[in-house]
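Next up: just one chain, as structure tokens, the form predicted on its own.
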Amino acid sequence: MPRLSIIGAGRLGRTLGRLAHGAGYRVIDVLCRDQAHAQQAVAFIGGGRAVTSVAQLIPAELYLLAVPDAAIADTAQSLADARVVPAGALVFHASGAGETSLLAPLVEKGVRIGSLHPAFSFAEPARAVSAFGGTLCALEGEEGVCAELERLAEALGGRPFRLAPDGKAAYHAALSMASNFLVTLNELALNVAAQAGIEPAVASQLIGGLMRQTLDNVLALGPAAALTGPIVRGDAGTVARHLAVIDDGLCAEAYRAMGKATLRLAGERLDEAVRQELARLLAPRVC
């Protein structure tokens, strides 16, 4: 099996070092800074020799950069300036948001460069080990690496796919649209449900059930289907109704914006007219 190397041996490095050590990959070096925290990583993962400088790295076939994201173009330098890593071998990183582009000082050294993002919190290692079976993990890189890398990943238990050329920053968009904002929608609707005279414990128990049955049909049906509302009836009126009513500006800016969205996935529903009509409803206010 192949050699993997590990580099920052968080969280995150931890436990895909595990998952590969028990998968049948070699691991041989994981490298931290601290020699005390090298050597806790190494006796979690079950293998490798703990490390704390690039310098000691001893050539392997694979190269996993768990560094914080701004850390990884300069470890990536410093591997490149040290020499250590043999021409063809594979460097990757696992940051959601960093292109794999982050890695180019390696490749000029002979080096291939990729990324794979488990799609994972890895909120406590021993925990996350035990849950990661079937996470989805995007691979960035070209034919040859993200093929090494499916092999990877499917080994660690995962289900990896491939991300478009330079579609990095699209993706990780796209999860930070889907989990935080829908923490952030979760807090605005709250806020209006106060104004509505209702305590924040049945509040909380009203608008989290309401996502989270919307959420189970979204899943099962698809965003179009699963579209109720006032904006997809039509209902212009409503909609006038809840604006004049929301007396928090950033509340209105956001329904404004979550309106318009919203009109644009109701689609062929509703005739030009009610759509115009809502659409002025919705168009933002000028200060």
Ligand SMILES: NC(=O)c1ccc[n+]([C@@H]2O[C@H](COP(=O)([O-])OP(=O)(O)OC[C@H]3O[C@@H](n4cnc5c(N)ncnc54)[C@H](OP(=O)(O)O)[C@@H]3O)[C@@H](O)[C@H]2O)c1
Given for the second form:
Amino acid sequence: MPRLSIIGAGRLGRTLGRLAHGAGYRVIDVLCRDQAHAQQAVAFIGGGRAVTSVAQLIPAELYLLAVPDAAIADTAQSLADARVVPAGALVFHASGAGETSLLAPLVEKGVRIGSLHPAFSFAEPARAVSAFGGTLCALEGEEGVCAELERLAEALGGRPFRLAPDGKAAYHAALSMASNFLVTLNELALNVAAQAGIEPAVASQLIGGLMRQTLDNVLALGPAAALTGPIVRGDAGTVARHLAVIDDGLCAEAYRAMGKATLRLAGERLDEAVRQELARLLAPRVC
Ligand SMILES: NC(=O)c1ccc[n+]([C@@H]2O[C@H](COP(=O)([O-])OP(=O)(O)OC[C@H]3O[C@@H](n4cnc5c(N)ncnc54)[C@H](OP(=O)(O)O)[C@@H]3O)[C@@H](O)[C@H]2O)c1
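Having seen the form predicted on its own, could you now give me the structure of the form predicted together with the named molecule?
Starting with the chain above, the whole complex follows.
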């Protein structure tokens, strides 16, 4: 089995290290800046050697760079400067937002680079180890790199899939929109519900329940078939009344922007005259 070293053994590094060790990968070095952290990580993983500097690393085939995102580029540079990673080895990071190219300094040394992002929240390693099975893992890198990371992800119990070359930014934007904007939408809807005089506790159940039901519909039917409401019905009068009553400018702007995207989703279900009337109502306001 391949030899794996882990550089940055925090929540993700410890979890993946333990899973890899359990799957038969030979964990070689476990690097943290703090010796006690490295030793705790080795104890958790069940194998490896605790080290605190890149100069101490001995050769391996795979290197997981699991330092915080902001430290990935500098760590890759110090690995390249120290010439401790053998040519042909594979160094990969686990960031969802960072491109594989953060590891570029290593390419000049003949090292292959990639990334493996598990769509999972590693709050606490012991819990993460038991809950990791079935996690989708986004892979980025050239063909041979992806094939190797696929084998690793599957050995860890994950479900790997590949991103297009340089697809990381779009991948992370999609995740952020789905997760963060759902939260923002909930908050905006609660503010408008407050304008209707609805008690916060009732509003939370009303809006949350509808969001949950709608999410079930969209997951079962797909976005086009799950779409209901005044825009897809072509009810321009209701849309005009909504826009007239929303008293927060930012919220009205968000309504118009989401409304325009909804109009596109409604597509040919609207006749052209109604579509144009809705597009006029939903056009951004110039202040
Ligand atoms: N946590 C998650 O839910 C999650 C999910 C998906 C992806 N990821 C990705 O996984 C990576 C690691 O995240 P994490 O949450 O595991 O971080 P973390 O818990 O903060 O662990 C970071 C580890 O790196 C070490 N470290 C910090 N700065 C370093 C540096 N400059 N040089 C060397 N080692 C350093 C730390 O130990 P010392 O302080 O002792 O050095 C620690 O062991 C990130 O790329 C993150 O985006 C995380």
